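Take a look at this single chain, the form predicted on its own, given in structure tokens.
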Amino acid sequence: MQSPTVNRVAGRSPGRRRLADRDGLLGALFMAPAIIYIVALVAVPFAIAIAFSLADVTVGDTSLTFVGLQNFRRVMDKEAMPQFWRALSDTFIFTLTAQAIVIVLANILALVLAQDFKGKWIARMLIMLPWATPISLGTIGWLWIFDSKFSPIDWVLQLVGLLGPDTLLGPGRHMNFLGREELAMASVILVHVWRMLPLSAVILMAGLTSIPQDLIDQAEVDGASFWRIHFQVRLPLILPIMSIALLFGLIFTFGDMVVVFVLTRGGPVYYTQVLATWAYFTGIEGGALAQGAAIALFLFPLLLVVAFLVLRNARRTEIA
């Protein structure tokens, strides 16, 4: 016989119980905010960008006059717009170089943070600060560090005797990091590494801490050295997780425009332009909305191919 309390609860809210039992309806309700968000902030702008890229749209004339692939041919014309090809190559250079450095440093940092030492929680918090800091504010800080007159790096180099008359780095007293092509590219890569390293390190650290300690102990009992354990035990086990960290880094760096926009605005000349910044300068500041949309759309197939290759490799590694 059921108690009165159970009877009252069961009799008081049959509608609620029926709603709670309808998994399909509850799933749709829970998914609705995410779907609305994606449609409003991703799908709609993407559709507008496709429409603009196939039309002759400018800031002064927003009529959608269909022109086919004419905008894509214009932006890919090496003689008329060499900046596009430089932006495309710089996008690959910045992204691949930065992520190669990030993966190496993230492995080292993850190994250190996974160890037990005094104050490790404070160390982990400090490591995450670059990722938690708004990228625009962090890049403004780097803009001061690379300043052509007041850079603290120049002061340190002068102090140790590497910069100035009769020194290794030349007679000048300033490196002019953002005014020289090679140094400007290196500066952009450095800021990308600083930005992405904490996230990759935390992801890899989570993978390292999930490895059963019995495997490590067994390898140590068998006489394996630290490097052999790391390269033959740890790395194969965390390769799928490393692929996810790499995918996040590639996507964030491919589509990022803040670092280049704040540091160099694509200069000197247009030697540090990336696709995102060149699309902005062409479409927004230049007023050629159609050509800016066409440039921006080149990011989509690139990111799609990168995501497919990384996820397929991660899946194969996980199955193996």
Contents of the next structure:
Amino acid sequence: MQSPTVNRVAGRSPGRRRLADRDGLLGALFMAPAIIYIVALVAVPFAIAIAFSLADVTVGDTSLTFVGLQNFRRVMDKEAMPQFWRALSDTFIFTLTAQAIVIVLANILALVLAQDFKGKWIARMLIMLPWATPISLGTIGWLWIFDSKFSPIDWVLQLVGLLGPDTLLGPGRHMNFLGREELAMASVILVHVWRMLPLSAVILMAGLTSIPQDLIDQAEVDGASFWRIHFQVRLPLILPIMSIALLFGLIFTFGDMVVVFVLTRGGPVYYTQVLATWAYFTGIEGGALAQGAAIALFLFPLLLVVAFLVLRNARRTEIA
Amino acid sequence: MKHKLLIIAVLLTAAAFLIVGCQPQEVEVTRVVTETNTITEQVEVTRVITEQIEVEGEQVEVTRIVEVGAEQQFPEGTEISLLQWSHFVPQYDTWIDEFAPAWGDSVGVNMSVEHISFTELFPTLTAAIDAGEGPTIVELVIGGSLFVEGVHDLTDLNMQAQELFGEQIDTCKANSFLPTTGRYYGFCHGWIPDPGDYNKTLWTEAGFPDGPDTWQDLLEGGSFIRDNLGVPMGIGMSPEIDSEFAARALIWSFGGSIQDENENVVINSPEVVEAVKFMADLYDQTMTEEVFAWTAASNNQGLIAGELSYILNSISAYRSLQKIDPEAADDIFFVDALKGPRGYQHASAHIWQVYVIPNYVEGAELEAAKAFILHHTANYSQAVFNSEMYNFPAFKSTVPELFEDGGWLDVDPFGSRPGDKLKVLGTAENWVTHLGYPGPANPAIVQVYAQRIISNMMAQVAKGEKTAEEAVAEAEAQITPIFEQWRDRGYVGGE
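Let's compare: the form predicted on its own is above, so bring in the form predicted in complex with its partner chain.
First the chain shown before, then all remaining chains and molecules of the complex.
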């Protein structure tokens, strides 16, 4: 006697039965939308960018006349384009500093959020807000906070007697956050941290909550302190997921142009320029599309290696 | 339970206070503009032009009647679209949103208008040219020569317009004509003067009741005002449009330039070095560090807040102030471009409004686009009025109301006190220059502008990081290869 399920399958037409039974074909069909999406929106633009960087295109003429590595040589010329080297070093400084701060703060935040306390869902939701806010909108808010004349931070500092004539931060009445090199760089890093912290914290919190309670209980019974448990039990266990959080953070921050574009446009002088903004100013606003593409692609090989190493490390740690 | 009820009661009370506090209050508002006129009557297909011509060495006034884009009908289904920046004066957008489709209806064309931020114009046009489809007409505000390879040659349209409306103002021609190609890549219909805006009370106390006349006056008066009255001056040195133009105005007024009239790089000159040193002095004696962080709106905001004694900008800040605080607006006055030590007097226009038509536009769509541009130019009185006199015409004959005795510059229809406050703008044609002066606004000069090389050069010296000589030499090293690249493509002259 056949089961009802088998009877229903047997009742279908031979053609449909063959399709339903062919796992390979079905798998390909289900994967197709994702593949089409990646090819159309990632692979094709990426290939076009590579072609542009090796050709003599401008904003007015995108016909491809290949010139080899000429664009890369031009953008790397220290005398002709000193901004490029400054942008390259700033990209590293902003990304690495911001991610170091994010990982430390995200660990603390994740530990707090993983605790059981009243209103923890509201707290989690509020902490996610910077990530949910469109980055351009959030950065415009920060632009106002750092404004040279109307900064609320200036106002508070003046109120508590720290800013103004004969004060610790005086004699000026304004901090000029975006007009001083060090403060401008710190401001850009702060906004990157503000943006990336929620995502990293939530990823780490998911890792922390997945650790079996038995392990923690056992360590506590053995007399381990909080810090010993944290550094020798929790951290090793969440290392794979922490690597993923770090990878996301690195790639998002390396490739971001919005924060610098909105906050400083690379200033003061070009002391907060990053590769993404410099590619835009050269390629789109300056019309030298080929050079812009070369600048934008400059970090790709490095990011590829970073992604490969982090993912491999995460997998090894997981298997171990 | 009692505690919970208490907490709820407190929260409700607080919410009630908040709601009451947020209720709109009746506020007495004094408006400068008590009566707003509108100009909606469209110019007919013919126009009477009165102009001076030279006959046997004497100036003779002649009157002639010209045709303006005869009201032809286009094939059924013709559609054109205009992509332009969101104008700083919203009324202009409201006006053109009605004006353009109305013209379309009269000639059988379905015409639409779209507005985007001016920072998005370049990316959008680049993408459209690459894709081979997009808007029919794009209004650029600066640097249209970058697109010379991807847009139609509009020499015929410019010639026709000059035939119809008379001579085009030089600053507009320089921003739509590229000498090395001998073609007009765009049609410049308007430009925006960039006078000095100053606070009269402050400058009167400094001994300059009519504002500064020279850069030296600016240094002396600005210094007095900052040191004695606590108000700094605002010439930006950050990567933004106003800073770039202010730096150029100073260089030109000192007799220097980035390129010469033959498109050779000449920035490394004693005049430019002198100008850069002067800017450093100006910063030391009249400004604060904020000028290194400014956006394009910062000097407007500073003037409106009464925290800047002088800025170099269009009248937009003043118009905003008129609406926010009419009393404060009464204290803002204008001066023309400042003179340099050898009497040169130059300042760039704020922007230029240049229509370009991408190469993918063809057939009836192309013809309709050209007809619209002529129609728009013929009706430029409406454009000037609805921009609250922010736009100035490329063809003066199209807006006689602006320049005539007792016209809009003599009696501001938007309520300036005194009414002739904007009269100084009538002289702008004498000192206005363009990006690239004394050469053309070629693609190389636009790339130099986009990479903010000039404002950075000024800022590095003002910050004391480099000497003027070093900064100018470094700028030259950056600018020369840019010129060579575009020269190789045939879009820059010189050697």
